[in-house]
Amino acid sequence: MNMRVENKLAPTSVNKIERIHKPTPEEFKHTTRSYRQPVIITGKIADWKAFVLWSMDYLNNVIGKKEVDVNVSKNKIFTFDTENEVILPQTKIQFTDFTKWILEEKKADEYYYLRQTPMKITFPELLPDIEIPSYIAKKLLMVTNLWIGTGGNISPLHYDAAKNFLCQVRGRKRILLFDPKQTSFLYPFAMNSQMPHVSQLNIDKPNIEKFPKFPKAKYIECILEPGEMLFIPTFWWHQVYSLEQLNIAVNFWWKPNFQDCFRAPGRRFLLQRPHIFLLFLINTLFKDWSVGT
(Lines of atoms letter the chains of each structure in order from A and count residues from 1; the text may use other names and numbers.)
(Lines give C-alpha, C1' and ligand atoms only; values in the text may rest on other atoms or scores of the structure.)
Protein backbone atom coordinates (compact mmCIF):
# COMPACT_ATOMS: atom_id res chain seq x y z
CA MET A 1 0.00 0.00 0.00
CA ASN A 2 1.48 3.33 -1.03
CA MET A 3 0.73 5.51 1.96
CA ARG A 4 1.70 9.15 1.51
CA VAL A 5 1.43 11.85 4.12
CA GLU A 6 1.15 14.78 1.71
CA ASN A 7 -2.36 16.08 1.01
CA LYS A 8 -4.03 13.35 3.05
CA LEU A 9 -4.52 15.20 6.32
CA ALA A 10 -7.76 16.84 7.31
CA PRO A 11 -7.40 20.60 7.91
CA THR A 12 -8.28 20.16 11.58
CA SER A 13 -5.80 17.30 12.11
CA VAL A 14 -2.16 17.39 13.14
CA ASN A 15 -0.07 17.68 9.98
CA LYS A 16 3.24 16.58 11.49
CA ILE A 17 4.70 15.18 14.66
CA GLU A 18 6.93 17.80 16.23
CA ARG A 19 10.24 16.85 17.85
CA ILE A 20 11.12 18.72 21.04
CA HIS A 21 14.33 18.35 23.03
CA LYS A 22 13.97 17.72 26.76
CA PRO A 23 10.89 19.91 27.26
CA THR A 24 9.79 20.96 30.71
CA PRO A 25 6.46 19.49 31.87
CA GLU A 26 4.76 22.78 31.01
CA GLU A 27 6.35 22.87 27.55
CA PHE A 28 5.27 19.28 26.98
CA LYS A 29 1.70 20.06 28.02
CA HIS A 30 1.62 23.13 25.76
CA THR A 31 3.07 21.34 22.72
CA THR A 32 0.60 18.47 23.03
CA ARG A 33 -2.31 20.87 23.61
CA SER A 34 -2.98 19.40 27.04
CA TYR A 35 -2.09 15.83 26.05
CA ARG A 36 -4.26 15.69 22.90
CA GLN A 37 -1.62 15.62 20.15
CA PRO A 38 1.37 13.32 19.58
CA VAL A 39 4.90 14.60 19.96
CA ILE A 40 8.39 13.07 19.88
CA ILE A 41 10.72 13.93 22.76
CA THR A 42 14.46 13.74 22.20
CA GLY A 43 17.35 13.69 24.65
CA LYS A 44 15.61 12.01 27.58
CA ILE A 45 16.37 8.35 26.88
CA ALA A 46 20.05 9.14 26.35
CA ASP A 47 20.16 9.66 30.13
CA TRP A 48 18.97 6.11 30.80
CA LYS A 49 21.47 3.42 31.77
CA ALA A 50 19.54 1.17 29.37
CA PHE A 51 20.52 3.31 26.40
CA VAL A 52 24.17 2.45 27.03
CA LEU A 53 23.90 -0.99 28.64
CA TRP A 54 21.17 -2.92 26.84
CA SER A 55 23.14 -5.14 24.51
CA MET A 56 22.16 -8.77 24.05
CA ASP A 57 25.14 -9.84 26.18
CA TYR A 58 24.07 -7.54 29.00
CA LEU A 59 20.45 -8.68 28.92
CA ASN A 60 21.49 -12.33 28.81
CA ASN A 61 23.76 -11.83 31.81
CA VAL A 62 21.12 -10.01 33.84
CA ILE A 63 18.06 -12.05 32.88
CA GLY A 64 19.73 -15.36 32.03
CA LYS A 65 17.61 -18.45 31.49
CA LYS A 66 14.47 -17.03 33.07
CA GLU A 67 11.40 -18.47 31.36
CA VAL A 68 9.39 -15.78 29.59
CA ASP A 69 6.17 -15.64 27.58
CA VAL A 70 6.52 -14.64 23.94
CA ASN A 71 3.79 -14.17 21.38
CA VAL A 72 3.78 -16.43 18.33
CA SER A 73 2.80 -15.47 14.79
CA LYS A 74 2.96 -17.11 11.38
CA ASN A 75 3.26 -13.82 9.51
CA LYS A 76 4.90 -11.37 11.99
CA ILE A 77 1.59 -9.63 12.70
CA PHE A 78 1.03 -9.56 16.49
CA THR A 79 -0.98 -10.35 18.44
CA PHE A 80 -4.42 -10.45 16.84
CA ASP A 81 -5.64 -12.50 13.88
CA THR A 82 -8.10 -9.96 12.53
CA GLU A 83 -9.42 -12.28 9.82
CA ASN A 84 -10.48 -14.96 12.30
CA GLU A 85 -11.04 -12.60 15.25
CA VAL A 86 -8.82 -14.54 17.63
CA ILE A 87 -5.97 -13.63 19.94
CA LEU A 88 -2.78 -15.38 18.86
CA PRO A 89 -1.07 -17.82 21.23
CA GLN A 90 1.91 -17.44 23.53
CA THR A 91 4.68 -19.87 24.26
CA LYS A 92 7.20 -20.12 27.09
CA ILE A 93 10.89 -19.95 26.25
CA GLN A 94 14.10 -19.32 28.14
CA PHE A 95 15.21 -15.75 27.64
CA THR A 96 18.67 -16.75 26.37
CA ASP A 97 17.07 -19.06 23.79
CA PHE A 98 14.83 -16.21 22.68
CA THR A 99 17.77 -13.83 22.18
CA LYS A 100 19.71 -16.56 20.36
CA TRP A 101 16.76 -16.94 17.98
CA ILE A 102 16.85 -13.19 17.30
CA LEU A 103 20.60 -13.01 16.70
CA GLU A 104 20.68 -16.02 14.40
CA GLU A 105 17.79 -14.63 12.34
CA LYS A 106 16.33 -18.10 12.06
CA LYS A 107 13.91 -18.62 9.22
CA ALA A 108 10.98 -20.61 10.51
CA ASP A 109 7.25 -21.08 10.24
CA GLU A 110 6.84 -19.20 13.53
CA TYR A 111 7.98 -15.78 14.63
CA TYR A 112 8.35 -14.54 18.19
CA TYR A 113 7.78 -11.22 19.93
CA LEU A 114 8.29 -10.48 23.61
CA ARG A 115 5.66 -7.79 23.73
CA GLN A 116 3.77 -5.77 26.33
CA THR A 117 5.54 -7.53 29.20
CA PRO A 118 5.10 -5.76 32.59
CA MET A 119 8.61 -5.06 33.83
CA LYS A 120 7.71 -4.80 37.49
CA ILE A 121 6.44 -8.40 37.42
CA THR A 122 8.71 -10.10 34.87
CA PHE A 123 11.88 -8.01 34.68
CA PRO A 124 12.30 -6.11 37.97
CA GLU A 125 16.08 -6.46 37.59
CA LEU A 126 15.93 -4.08 34.60
CA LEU A 127 13.93 -1.32 36.29
CA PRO A 128 17.05 0.49 37.64
CA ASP A 129 18.17 0.94 34.02
CA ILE A 130 15.22 3.11 33.00
CA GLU A 131 13.51 6.25 34.27
CA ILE A 132 9.82 7.06 34.47
CA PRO A 133 9.34 10.17 32.30
CA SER A 134 9.07 13.27 34.44
CA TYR A 135 5.85 14.19 32.61
CA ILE A 136 3.99 11.39 34.41
CA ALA A 137 2.91 11.89 38.02
CA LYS A 138 3.70 8.68 39.90
CA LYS A 139 0.08 8.24 40.94
CA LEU A 140 -0.94 8.24 37.25
CA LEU A 141 1.41 5.49 36.06
CA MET A 142 -0.47 2.31 35.18
CA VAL A 143 2.20 -0.08 33.87
CA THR A 144 5.69 -0.14 32.33
CA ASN A 145 6.14 -2.70 29.54
CA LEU A 146 9.16 -4.18 27.76
CA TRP A 147 9.10 -5.04 24.03
CA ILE A 148 11.85 -7.08 22.31
CA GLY A 149 11.58 -8.39 18.77
CA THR A 150 12.96 -8.39 15.27
CA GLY A 151 12.50 -6.29 12.18
CA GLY A 152 9.27 -6.96 10.35
CA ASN A 153 7.10 -7.40 13.45
CA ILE A 154 3.84 -5.47 13.18
CA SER A 155 1.38 -4.39 15.86
CA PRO A 156 -1.83 -3.91 13.85
CA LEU A 157 -4.02 -0.83 13.94
CA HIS A 158 -5.49 -0.28 17.41
CA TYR A 159 -5.98 2.31 20.14
CA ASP A 160 -5.21 2.29 23.88
CA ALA A 161 -7.49 3.61 26.61
CA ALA A 162 -4.52 5.35 28.22
CA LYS A 163 -1.86 7.91 27.50
CA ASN A 164 1.28 6.26 26.17
CA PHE A 165 5.00 7.00 26.02
CA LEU A 166 6.73 4.67 23.55
CA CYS A 167 10.48 4.82 24.24
CA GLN A 168 12.86 3.39 21.65
CA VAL A 169 16.09 1.90 23.01
CA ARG A 170 17.40 -0.24 20.11
CA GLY A 171 16.40 -0.26 16.46
CA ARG A 172 13.72 1.98 15.00
CA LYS A 173 9.96 1.88 14.62
CA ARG A 174 7.76 3.17 11.84
CA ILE A 175 4.44 4.35 13.22
CA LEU A 176 1.22 5.40 11.52
CA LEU A 177 -1.16 7.42 13.67
CA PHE A 178 -4.82 8.28 13.13
CA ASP A 179 -6.67 10.93 15.11
CA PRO A 180 -9.66 9.55 17.10
CA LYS A 181 -11.86 11.58 14.72
CA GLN A 182 -10.96 9.02 12.04
CA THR A 183 -12.62 6.15 13.94
CA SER A 184 -15.63 5.89 11.63
CA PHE A 185 -13.26 5.16 8.72
CA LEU A 186 -11.24 2.50 10.59
CA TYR A 187 -13.85 -0.19 11.28
CA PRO A 188 -13.13 -1.28 14.86
CA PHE A 189 -14.38 -4.66 15.96
CA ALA A 190 -17.71 -4.74 17.80
CA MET A 191 -17.78 -3.63 21.43
CA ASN A 192 -18.69 -7.15 22.59
CA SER A 193 -15.79 -8.75 20.73
CA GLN A 194 -12.43 -9.82 22.18
CA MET A 195 -10.79 -6.91 20.36
CA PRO A 196 -13.01 -3.82 20.50
CA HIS A 197 -9.93 -1.59 20.37
CA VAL A 198 -8.56 -3.17 17.16
CA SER A 199 -9.39 -2.32 13.55
CA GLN A 200 -10.72 -5.05 11.27
CA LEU A 201 -8.55 -3.61 8.49
CA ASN A 202 -5.27 -4.80 7.11
CA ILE A 203 -4.22 -1.28 6.21
CA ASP A 204 -1.28 -2.51 4.11
CA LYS A 205 -3.66 -4.55 1.93
CA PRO A 206 -7.07 -2.97 2.52
CA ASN A 207 -10.21 -4.62 1.21
CA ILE A 208 -11.93 -1.50 -0.07
CA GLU A 209 -15.02 -3.41 -1.14
CA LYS A 210 -15.52 -4.60 2.43
CA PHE A 211 -14.31 -1.36 4.06
CA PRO A 212 -15.30 1.39 1.59
CA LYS A 213 -14.79 4.33 3.98
CA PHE A 214 -11.12 3.60 4.65
CA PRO A 215 -9.76 5.70 1.73
CA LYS A 216 -11.16 8.76 3.51
CA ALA A 217 -8.99 8.14 6.57
CA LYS A 218 -6.20 10.66 7.27
CA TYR A 219 -3.01 9.76 9.07
CA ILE A 220 0.44 10.97 10.03
CA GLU A 221 3.63 8.95 9.96
CA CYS A 222 6.93 9.00 11.80
CA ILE A 223 10.11 6.99 12.24
CA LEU A 224 11.00 6.68 15.91
CA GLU A 225 14.78 6.64 16.24
CA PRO A 226 16.82 5.09 19.08
CA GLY A 227 16.84 7.48 22.02
CA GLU A 228 13.47 9.04 21.15
CA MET A 229 10.13 8.75 22.92
CA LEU A 230 6.77 9.17 21.22
CA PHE A 231 3.79 10.46 23.15
CA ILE A 232 0.60 8.80 21.86
CA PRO A 233 -2.52 10.46 23.29
CA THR A 234 -5.42 8.43 24.62
CA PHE A 235 -7.55 6.73 21.94
CA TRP A 236 -5.24 7.68 19.06
CA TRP A 237 -5.14 4.80 16.58
CA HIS A 238 -1.66 3.52 15.72
CA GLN A 239 0.00 0.76 13.74
CA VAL A 240 3.62 -0.01 14.61
CA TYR A 241 6.30 -1.61 12.41
CA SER A 242 9.56 -2.76 14.01
CA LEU A 243 12.70 -2.14 11.95
CA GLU A 244 16.23 -3.61 12.20
CA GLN A 245 17.27 -7.06 13.40
CA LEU A 246 17.11 -6.16 17.10
CA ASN A 247 14.33 -3.90 18.29
CA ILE A 248 13.90 -2.98 21.96
CA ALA A 249 11.39 -0.53 23.37
CA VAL A 250 9.80 0.38 26.69
CA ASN A 251 6.37 1.89 26.99
CA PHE A 252 4.61 3.62 29.86
CA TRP A 253 0.82 3.64 30.03
CA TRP A 254 -0.65 6.33 32.25
CA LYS A 255 -4.16 7.32 33.17
CA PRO A 256 -6.21 9.32 30.68
CA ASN A 257 -7.98 12.59 31.28
CA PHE A 258 -11.66 12.32 32.18
CA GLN A 259 -12.62 14.40 29.13
CA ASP A 260 -10.88 11.97 26.75
CA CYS A 261 -13.59 9.40 27.32
CA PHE A 262 -16.25 11.62 25.80
CA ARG A 263 -14.48 11.73 22.45
CA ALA A 264 -14.59 8.95 19.87
CA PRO A 265 -13.63 6.20 20.43
CA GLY A 266 -13.73 6.90 24.16
CA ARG A 267 -17.53 6.75 24.15
CA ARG A 268 -17.35 3.19 22.81
CA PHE A 269 -14.96 2.31 25.62
CA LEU A 270 -17.28 3.66 28.31
CA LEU A 271 -20.30 1.89 26.83
CA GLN A 272 -18.41 -1.37 26.94
CA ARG A 273 -17.09 -0.82 30.47
CA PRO A 274 -19.56 1.40 32.39
CA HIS A 275 -17.81 0.61 35.68
CA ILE A 276 -14.79 2.48 34.32
CA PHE A 277 -16.97 5.58 33.91
CA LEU A 278 -17.85 5.41 37.59
CA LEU A 279 -14.17 5.09 38.47
CA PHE A 280 -13.34 8.10 36.27
CA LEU A 281 -16.06 10.13 37.92
CA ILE A 282 -14.97 9.25 41.47
CA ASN A 283 -11.33 10.04 40.75
CA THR A 284 -12.20 13.28 38.98
CA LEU A 285 -14.33 14.48 41.86
CA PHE A 286 -11.42 13.82 44.19
CA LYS A 287 -8.97 15.35 41.66
CA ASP A 288 -6.77 12.27 41.67
CA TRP A 289 -7.22 11.08 38.11
CA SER A 290 -5.08 13.41 36.07
CA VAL A 291 -2.95 16.50 36.19
CA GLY A 292 -3.52 19.63 34.20
CA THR A 293 -7.22 19.04 33.58
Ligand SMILES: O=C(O)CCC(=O)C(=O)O
Second form
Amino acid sequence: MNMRVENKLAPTSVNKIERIHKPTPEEFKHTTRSYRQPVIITGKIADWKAFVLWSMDYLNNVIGKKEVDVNVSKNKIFTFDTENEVILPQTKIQFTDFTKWILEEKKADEYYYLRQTPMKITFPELLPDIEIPSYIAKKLLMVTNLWIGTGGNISPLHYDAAKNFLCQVRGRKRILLFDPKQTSFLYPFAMNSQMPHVSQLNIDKPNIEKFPKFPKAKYIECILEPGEMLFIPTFWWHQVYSLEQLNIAVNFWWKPNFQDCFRAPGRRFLLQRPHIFLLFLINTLFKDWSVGT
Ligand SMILES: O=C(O)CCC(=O)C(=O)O
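Same protein, different form: I have the form predicted alone, so give me the form predicted together with the ligand.
First the chain shown before, then all remaining chains and molecules of the complex.
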Protein backbone atom coordinates (compact mmCIF):
# COMPACT_ATOMS: atom_id res chain seq x y z
CA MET A 1 0.00 0.00 0.00
CA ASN A 2 1.38 3.32 -1.01
CA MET A 3 0.79 5.13 2.24
CA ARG A 4 3.10 7.38 4.21
CA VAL A 5 2.20 7.02 7.86
CA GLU A 6 4.15 7.62 11.01
CA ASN A 7 4.45 4.56 13.17
CA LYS A 8 4.34 6.42 16.45
CA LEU A 9 0.98 5.86 18.08
CA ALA A 10 -1.18 8.44 19.77
CA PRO A 11 -1.23 7.79 23.53
CA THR A 12 -4.82 6.59 23.57
CA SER A 13 -4.43 4.37 20.58
CA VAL A 14 -3.61 0.66 20.52
CA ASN A 15 -0.66 -0.78 18.68
CA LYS A 16 -1.97 -4.28 18.09
CA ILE A 17 -5.29 -5.99 17.77
CA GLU A 18 -5.38 -8.73 20.37
CA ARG A 19 -6.95 -12.13 19.72
CA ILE A 20 -8.89 -13.57 22.64
CA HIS A 21 -10.47 -16.99 22.74
CA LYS A 22 -14.14 -17.14 23.75
CA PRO A 23 -14.01 -14.41 26.39
CA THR A 24 -16.82 -14.10 28.93
CA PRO A 25 -18.86 -10.89 28.53
CA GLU A 26 -16.89 -9.40 31.44
CA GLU A 27 -13.54 -10.33 29.86
CA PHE A 28 -14.71 -8.89 26.54
CA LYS A 29 -15.74 -5.62 28.20
CA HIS A 30 -12.45 -5.45 30.10
CA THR A 31 -10.23 -6.22 27.06
CA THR A 32 -11.99 -3.61 24.95
CA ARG A 33 -11.78 -0.97 27.74
CA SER A 34 -15.57 -0.80 27.89
CA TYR A 35 -16.11 -1.27 24.14
CA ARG A 36 -13.55 1.40 23.08
CA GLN A 37 -10.82 -0.78 21.56
CA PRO A 38 -10.97 -3.35 18.78
CA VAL A 39 -10.34 -7.01 19.47
CA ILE A 40 -10.59 -10.26 17.51
CA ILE A 41 -12.57 -13.02 19.19
CA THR A 42 -11.74 -16.60 18.22
CA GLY A 43 -13.73 -19.76 18.85
CA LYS A 44 -17.01 -18.01 19.58
CA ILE A 45 -18.82 -18.48 16.27
CA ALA A 46 -17.11 -21.75 15.29
CA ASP A 47 -20.27 -23.78 15.87
CA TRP A 48 -22.47 -21.73 13.55
CA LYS A 49 -24.15 -24.07 11.05
CA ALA A 50 -23.12 -21.55 8.37
CA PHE A 51 -19.54 -22.88 8.46
CA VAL A 52 -20.73 -26.31 7.36
CA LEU A 53 -23.68 -25.31 5.22
CA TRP A 54 -22.81 -22.17 3.28
CA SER A 55 -21.45 -23.62 0.05
CA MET A 56 -22.53 -22.00 -3.20
CA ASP A 57 -24.77 -25.02 -3.91
CA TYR A 58 -26.49 -24.69 -0.55
CA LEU A 59 -27.00 -20.94 -0.91
CA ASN A 60 -28.32 -21.39 -4.46
CA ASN A 61 -30.75 -24.07 -3.25
CA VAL A 62 -32.02 -22.04 -0.34
CA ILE A 63 -32.11 -18.58 -1.94
CA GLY A 64 -32.42 -19.61 -5.58
CA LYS A 65 -33.89 -17.15 -8.01
CA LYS A 66 -34.72 -14.46 -5.47
CA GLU A 67 -33.82 -11.00 -6.82
CA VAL A 68 -31.25 -9.26 -4.68
CA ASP A 69 -29.72 -5.77 -4.73
CA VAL A 70 -25.99 -5.68 -5.33
CA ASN A 71 -23.70 -2.66 -5.47
CA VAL A 72 -21.83 -2.03 -8.68
CA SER A 73 -18.32 -0.67 -9.16
CA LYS A 74 -16.05 -0.27 -12.15
CA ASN A 75 -12.86 -0.79 -10.13
CA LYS A 76 -13.88 -2.86 -7.06
CA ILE A 77 -13.81 0.22 -4.81
CA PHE A 78 -17.33 0.46 -3.47
CA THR A 79 -17.59 4.14 -2.68
CA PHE A 80 -19.60 7.27 -3.15
CA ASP A 81 -19.65 8.44 -6.77
CA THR A 82 -18.66 12.06 -6.11
CA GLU A 83 -19.07 13.18 -9.69
CA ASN A 84 -22.59 11.93 -10.13
CA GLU A 85 -23.72 12.36 -6.52
CA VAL A 86 -24.80 8.73 -6.41
CA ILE A 87 -24.44 6.70 -3.25
CA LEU A 88 -23.07 3.36 -4.34
CA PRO A 89 -24.79 2.52 -7.62
CA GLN A 90 -26.78 -0.69 -7.40
CA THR A 91 -28.58 -3.19 -9.57
CA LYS A 92 -31.00 -6.07 -9.10
CA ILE A 93 -29.84 -9.57 -10.00
CA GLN A 94 -31.14 -13.09 -9.43
CA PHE A 95 -29.16 -14.67 -6.61
CA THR A 96 -28.13 -17.67 -8.74
CA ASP A 97 -26.85 -15.34 -11.48
CA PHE A 98 -24.84 -13.47 -8.86
CA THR A 99 -23.18 -16.67 -7.55
CA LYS A 100 -22.53 -17.81 -11.13
CA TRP A 101 -20.80 -14.47 -11.76
CA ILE A 102 -18.65 -14.99 -8.63
CA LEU A 103 -17.63 -18.51 -9.61
CA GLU A 104 -16.78 -17.61 -13.19
CA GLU A 105 -14.42 -14.94 -11.82
CA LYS A 106 -14.65 -13.09 -15.11
CA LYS A 107 -12.65 -9.93 -15.58
CA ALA A 108 -15.28 -7.37 -16.24
CA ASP A 109 -15.84 -3.66 -16.41
CA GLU A 110 -18.50 -4.03 -13.72
CA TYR A 111 -17.99 -5.70 -10.37
CA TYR A 112 -20.71 -6.67 -7.93
CA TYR A 113 -20.77 -6.79 -4.15
CA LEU A 114 -23.78 -7.87 -2.10
CA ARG A 115 -23.16 -5.46 0.76
CA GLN A 116 -24.77 -4.68 4.04
CA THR A 117 -27.96 -6.62 3.30
CA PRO A 118 -30.28 -6.96 6.31
CA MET A 119 -30.75 -10.69 6.80
CA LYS A 120 -34.09 -10.48 8.56
CA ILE A 121 -35.63 -8.75 5.53
CA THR A 122 -33.76 -10.32 2.60
CA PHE A 123 -32.39 -13.66 3.79
CA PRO A 124 -34.58 -14.86 6.71
CA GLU A 125 -34.03 -18.46 5.51
CA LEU A 126 -30.34 -18.14 6.51
CA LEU A 127 -30.94 -16.85 10.04
CA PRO A 128 -31.08 -20.35 11.63
CA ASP A 129 -27.49 -20.88 10.41
CA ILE A 130 -26.02 -18.11 12.58
CA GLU A 131 -26.35 -16.93 16.18
CA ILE A 132 -26.37 -13.46 17.68
CA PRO A 133 -23.15 -13.28 19.71
CA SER A 134 -23.99 -13.49 23.40
CA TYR A 135 -22.19 -10.17 24.07
CA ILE A 136 -25.11 -8.31 22.49
CA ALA A 137 -28.24 -7.98 24.63
CA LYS A 138 -31.27 -8.57 22.40
CA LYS A 139 -32.64 -5.05 22.79
CA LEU A 140 -29.27 -3.57 21.75
CA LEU A 141 -29.04 -5.29 18.37
CA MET A 142 -29.77 -2.86 15.55
CA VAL A 143 -29.32 -5.02 12.45
CA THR A 144 -27.65 -8.20 11.17
CA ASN A 145 -26.23 -7.88 7.64
CA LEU A 146 -24.92 -10.33 5.06
CA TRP A 147 -21.93 -9.49 2.80
CA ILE A 148 -21.02 -11.69 -0.21
CA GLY A 149 -18.37 -10.75 -2.74
CA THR A 150 -15.13 -11.56 -4.47
CA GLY A 151 -11.49 -10.94 -3.59
CA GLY A 152 -10.24 -7.46 -4.40
CA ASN A 153 -13.41 -5.70 -3.27
CA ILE A 154 -12.68 -2.66 -1.14
CA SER A 155 -15.04 -1.01 1.32
CA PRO A 156 -13.40 2.38 1.60
CA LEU A 157 -12.57 4.25 4.76
CA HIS A 158 -15.65 5.06 6.85
CA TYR A 159 -17.02 4.80 10.38
CA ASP A 160 -20.36 3.62 11.73
CA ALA A 161 -22.38 5.16 14.54
CA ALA A 162 -22.72 1.75 16.16
CA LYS A 163 -20.69 -1.00 17.76
CA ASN A 164 -19.92 -3.72 15.26
CA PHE A 165 -19.03 -7.40 15.15
CA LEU A 166 -17.71 -8.36 11.72
CA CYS A 167 -17.86 -12.16 11.56
CA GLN A 168 -15.95 -13.93 8.80
CA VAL A 169 -17.49 -17.07 7.30
CA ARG A 170 -15.65 -17.69 3.99
CA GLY A 171 -12.38 -16.15 2.75
CA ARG A 172 -10.40 -13.59 4.72
CA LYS A 173 -10.50 -9.83 5.05
CA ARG A 174 -7.68 -7.37 5.56
CA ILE A 175 -8.84 -4.50 7.73
CA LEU A 176 -7.20 -1.16 8.54
CA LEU A 177 -8.49 0.64 11.61
CA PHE A 178 -8.00 4.27 12.63
CA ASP A 179 -9.21 5.40 16.03
CA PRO A 180 -11.75 8.26 16.26
CA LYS A 181 -9.05 10.75 17.31
CA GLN A 182 -7.60 10.47 13.80
CA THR A 183 -10.72 12.06 12.27
CA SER A 184 -9.09 15.42 11.51
CA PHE A 185 -6.48 13.62 9.37
CA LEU A 186 -9.04 11.58 7.44
CA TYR A 187 -11.14 14.22 5.67
CA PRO A 188 -14.74 13.00 5.91
CA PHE A 189 -17.22 14.25 3.31
CA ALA A 190 -19.10 17.39 4.39
CA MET A 191 -21.77 17.11 7.06
CA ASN A 192 -24.45 18.18 4.60
CA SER A 193 -23.36 15.56 2.03
CA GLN A 194 -24.97 12.15 1.78
CA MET A 195 -21.88 10.47 3.22
CA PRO A 196 -20.57 12.45 6.22
CA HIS A 197 -19.23 9.18 7.69
CA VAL A 198 -17.05 8.37 4.64
CA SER A 199 -13.53 9.68 3.97
CA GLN A 200 -12.85 11.55 0.74
CA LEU A 201 -9.44 9.91 0.60
CA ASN A 202 -8.34 6.98 -1.45
CA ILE A 203 -5.86 5.82 1.18
CA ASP A 204 -4.08 3.52 -1.28
CA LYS A 205 -3.27 6.46 -3.54
CA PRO A 206 -3.61 9.48 -1.28
CA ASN A 207 -3.58 12.90 -2.88
CA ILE A 208 -1.34 14.58 -0.33
CA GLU A 209 -1.65 18.01 -1.93
CA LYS A 210 -5.39 17.91 -1.45
CA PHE A 211 -5.28 16.09 1.91
CA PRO A 212 -2.01 17.27 3.49
CA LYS A 213 -2.75 16.07 7.03
CA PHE A 214 -3.27 12.45 6.00
CA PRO A 215 0.38 11.37 6.49
CA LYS A 216 -0.09 12.09 10.21
CA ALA A 217 -2.82 9.44 10.49
CA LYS A 218 -1.99 6.29 12.45
CA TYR A 219 -3.62 2.97 11.87
CA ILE A 220 -3.55 -0.65 12.92
CA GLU A 221 -4.12 -3.57 10.68
CA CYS A 222 -5.33 -7.16 10.91
CA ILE A 223 -6.30 -10.11 8.76
CA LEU A 224 -9.63 -11.59 9.79
CA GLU A 225 -9.74 -15.36 9.25
CA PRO A 226 -12.86 -17.49 8.76
CA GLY A 227 -14.38 -18.32 12.15
CA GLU A 228 -13.12 -15.09 13.72
CA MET A 229 -15.08 -12.00 14.70
CA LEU A 230 -13.63 -8.51 14.83
CA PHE A 231 -15.10 -6.06 17.30
CA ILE A 232 -15.04 -2.56 15.76
CA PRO A 233 -15.90 0.08 18.36
CA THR A 234 -18.30 2.91 17.58
CA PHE A 235 -16.82 5.63 15.34
CA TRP A 236 -13.60 3.72 14.60
CA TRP A 237 -12.68 4.31 10.96
CA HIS A 238 -12.18 1.15 8.91
CA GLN A 239 -11.23 0.20 5.38
CA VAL A 240 -11.89 -3.41 4.42
CA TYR A 241 -10.21 -5.42 1.65
CA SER A 242 -11.81 -8.75 0.68
CA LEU A 243 -9.33 -11.53 -0.02
CA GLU A 244 -9.95 -14.86 -1.82
CA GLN A 245 -12.35 -15.54 -4.65
CA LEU A 246 -15.37 -16.12 -2.42
CA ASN A 247 -15.85 -13.93 0.57
CA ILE A 248 -18.80 -14.18 2.96
CA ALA A 249 -19.26 -12.28 6.21
CA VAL A 250 -22.05 -11.39 8.59
CA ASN A 251 -21.98 -8.26 10.67
CA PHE A 252 -23.98 -7.19 13.69
CA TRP A 253 -24.44 -3.49 14.44
CA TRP A 254 -25.47 -2.73 17.98
CA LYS A 255 -26.17 0.35 20.02
CA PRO A 256 -23.28 2.68 20.85
CA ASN A 257 -22.46 3.72 24.41
CA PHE A 258 -24.25 6.92 25.34
CA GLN A 259 -20.95 8.70 26.17
CA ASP A 260 -19.49 7.81 22.77
CA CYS A 261 -22.03 10.05 21.05
CA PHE A 262 -20.12 13.03 22.43
CA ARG A 263 -16.69 11.91 21.25
CA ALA A 264 -15.16 12.67 17.86
CA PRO A 265 -16.50 12.19 15.24
CA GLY A 266 -19.98 12.08 16.82
CA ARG A 267 -19.34 15.57 18.17
CA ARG A 268 -19.21 16.80 14.57
CA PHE A 269 -22.93 16.01 14.29
CA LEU A 270 -23.60 17.82 17.58
CA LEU A 271 -21.87 20.97 16.33
CA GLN A 272 -23.01 21.00 12.70
CA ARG A 273 -26.24 18.96 12.48
CA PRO A 274 -27.80 19.21 15.97
CA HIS A 275 -31.19 17.84 14.82
CA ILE A 276 -29.54 14.64 13.50
CA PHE A 277 -27.46 14.39 16.66
CA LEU A 278 -30.60 14.67 18.80
CA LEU A 279 -32.34 11.93 16.82
CA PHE A 280 -29.28 9.73 17.18
CA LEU A 281 -29.17 10.38 20.91
CA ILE A 282 -32.87 9.57 21.34
CA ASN A 283 -32.41 6.31 19.39
CA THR A 284 -29.36 5.45 21.46
CA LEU A 285 -31.10 6.10 24.74
CA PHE A 286 -34.65 4.95 24.18
CA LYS A 287 -35.23 2.92 21.03
CA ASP A 288 -35.77 -0.81 21.54
CA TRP A 289 -34.08 -2.15 18.40
CA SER A 290 -35.27 -5.72 19.00
CA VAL A 291 -38.57 -4.67 17.42
CA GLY A 292 -38.31 -5.11 13.67
CA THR A 293 -34.61 -5.88 13.22
O1 LIG B 1 -16.71 -6.22 4.86
C2 LIG B 1 -16.76 -5.15 4.27
O3 LIG B 1 -16.50 -5.03 3.06
C4 LIG B 1 -17.13 -3.91 5.03
C5 LIG B 1 -17.64 -4.21 6.40
C6 LIG B 1 -18.02 -2.95 7.12
O7 LIG B 1 -17.75 -1.86 6.70
C8 LIG B 1 -18.71 -3.04 8.39
O9 LIG B 1 -18.91 -4.16 8.91
O10 LIG B 1 -19.09 -1.97 8.92
